[in-house]
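Only one chain is included here, represented as structure tokens and corresponding to the form predicted on its own.
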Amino acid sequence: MVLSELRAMAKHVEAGMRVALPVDYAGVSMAMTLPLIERGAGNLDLVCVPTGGLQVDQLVGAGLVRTVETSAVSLGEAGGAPRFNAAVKEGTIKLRDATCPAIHAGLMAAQKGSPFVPMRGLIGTDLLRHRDDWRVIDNPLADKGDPIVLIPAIKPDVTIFHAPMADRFGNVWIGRRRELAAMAYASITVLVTVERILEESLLNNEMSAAGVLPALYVTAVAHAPKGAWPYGLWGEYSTDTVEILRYAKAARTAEGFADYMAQMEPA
């Protein structure tokens, strides 16, 4: 891994953007985690796709988080995430209660250009109450009274995700990860790490061609072999469940999470 392409893509990421990350597997880029870390750009607004974990949480942690969209953030079988819920308790993040569906339904508009899409399953919820930007409207297509949810178009000022590979061109393969095409089309930027890059073209090849991200989406790759680790990435390697235990634990207090980091920064 050549830390100087990570930190060269960071420099992508401003203060106040929106910055949309997928969930945990489907491909973290958890070796951009300290790049963006160290680039130190806050007020950041994250969507998590549709779930945040890791990443998330040690963004938070690192202060550079205003607010987060998702539909949950946790760290799996080691439980909750730490520091997220601490930002919450305190007040020191905003958070933008959201549902899968929700979100995907957000980066859906966004893809086609729509300012929204109307969805039906939030009627009757509780998030209707926090989410003033989600408008109740009748059907105009409807005789009588149908309510339905409109759903603000979710633009990302930044995606970032890991995958197994890309080629020379900057075609990124993202395999059945549809969610990771899904961010790309609806974001202005997008930003990849990969386990290793190919000479000859993914396009070219018929096994691998329905799966590749085009470059034409795809903002800037970067080299990082395990870049999703602790996380696993899919048909490559798997979750160390031990290290996201051992993050769990030191996190419980902002000196511990200090401590853990300071740790995982390069030499």
The other form holds:
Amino acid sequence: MVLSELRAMAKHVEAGMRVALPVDYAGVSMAMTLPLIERGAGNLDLVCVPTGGLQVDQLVGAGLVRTVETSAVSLGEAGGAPRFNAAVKEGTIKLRDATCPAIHAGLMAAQKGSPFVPMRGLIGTDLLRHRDDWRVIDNPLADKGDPIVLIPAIKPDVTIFHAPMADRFGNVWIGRRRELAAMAYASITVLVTVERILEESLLNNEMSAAGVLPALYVTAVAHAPKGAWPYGLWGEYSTDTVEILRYAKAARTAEGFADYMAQMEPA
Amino acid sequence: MVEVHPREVLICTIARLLDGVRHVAVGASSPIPAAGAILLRALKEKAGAIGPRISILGSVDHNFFTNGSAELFDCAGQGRIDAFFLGGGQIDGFGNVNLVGAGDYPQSSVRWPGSFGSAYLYFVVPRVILFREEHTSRVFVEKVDFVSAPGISEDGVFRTGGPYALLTGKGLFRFDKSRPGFELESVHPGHDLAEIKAATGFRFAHGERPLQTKLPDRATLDLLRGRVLDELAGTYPEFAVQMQRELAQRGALVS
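Next, report the structure of the form predicted in complex with the partner chain; the form predicted on its own has already been given.
Below is the whole assembly, all chains and molecules, this chain first.
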């Protein structure tokens, strides 16, 4: 693990990579969005764990995205994700529509080093019909029949998220947001921004150690106060709904989106 | 006579539909289902019984999971969640739900957020209540354009859950798996069968003169307007304030 700064961290992301991003409320590293756009590595295959929002919409709007694997994309109370919806309509991004537990299952398979995880549900949906990577088999442990869906391992090249704190050894405190650990276990490279960096090791205290993603899985950490803004961060600050509404309005057109992004503070 | 707000009819109906569940999960941004669940818990507690456990996704106060966002689905898969709510951009007469988009896939003419957990939860949660306030033939269609989650499954497909009821701004339907299809159970005050037929794109069973949806009694309304709205305000402050304002305008506030 290296202590880094945002622009240096963005250099880990290269064109054509598969990038995992967390759900709105789990710790989105919005601080990394502009450095990623500035870096300009395109043709990204995004994996939303398990849904996407503002960051996904901005990366799509910036033209960096090739496919989006997700269970949903929206701006929550601020409505639909404008650049994502426009890209769907124009057919400029490829969709891999999923359902939340299927994305968790794919990460779980990768975490275990297994090729797939079987999952209930899904049979008879159009999600399954449009996914050529998901397979249906008959449960081999049942006497007969019992179809079940196999979800292949999801192995992202990069995972990017934001958390309240890390220590100077690269251990990151994720509390009970265990999906962040699942993403990290499954990924080759893990980039984390944090509100603060502690001197003392988080592993020295059993109470904090239980909520730690160990440095073993962390590639780089950067200090980024309010790094989830305008999203909130659990236990730290709440979502700036007014700002998200402002974005939603601005990004209705490609020009409005470009103007909005241009007036954001560079990292 | 006590005046009842249309949303109070919905909240009280949801509380009745949830009667008997041990654990109900409510999606993010679903204040009416959450209010129904909180009302049921308050009614049970008032009667000296144990109310249902309520998980509200995205809420800090009502989140007792510690294993990330996968835990809700694992919990449902284990049979530990008895009831859940699903909306839908389109819902058809077989209980199929479309949360993805209208028109051809993938280049939908209108794209909605996506299927979320529906393609799993609809299979494993016994009492899924379909809830959509807007009751129009745009929402209630003959056949959905995309099946996010199917209402019924072929024999041999593992399924412990599925549609239980459909509640709209105009009426309450029950789902009959054997037909399969919806049957109109009751009509909310101010609406009638002809209006519901005109606003529903699929055929449904109904009596000649459907009943009116049961209205809450005074004690239930007092509980709803007091304790329940206060509890709801912790998670849905804007909704709670709006309800209180509208109730005050109608002169319906409890003194």
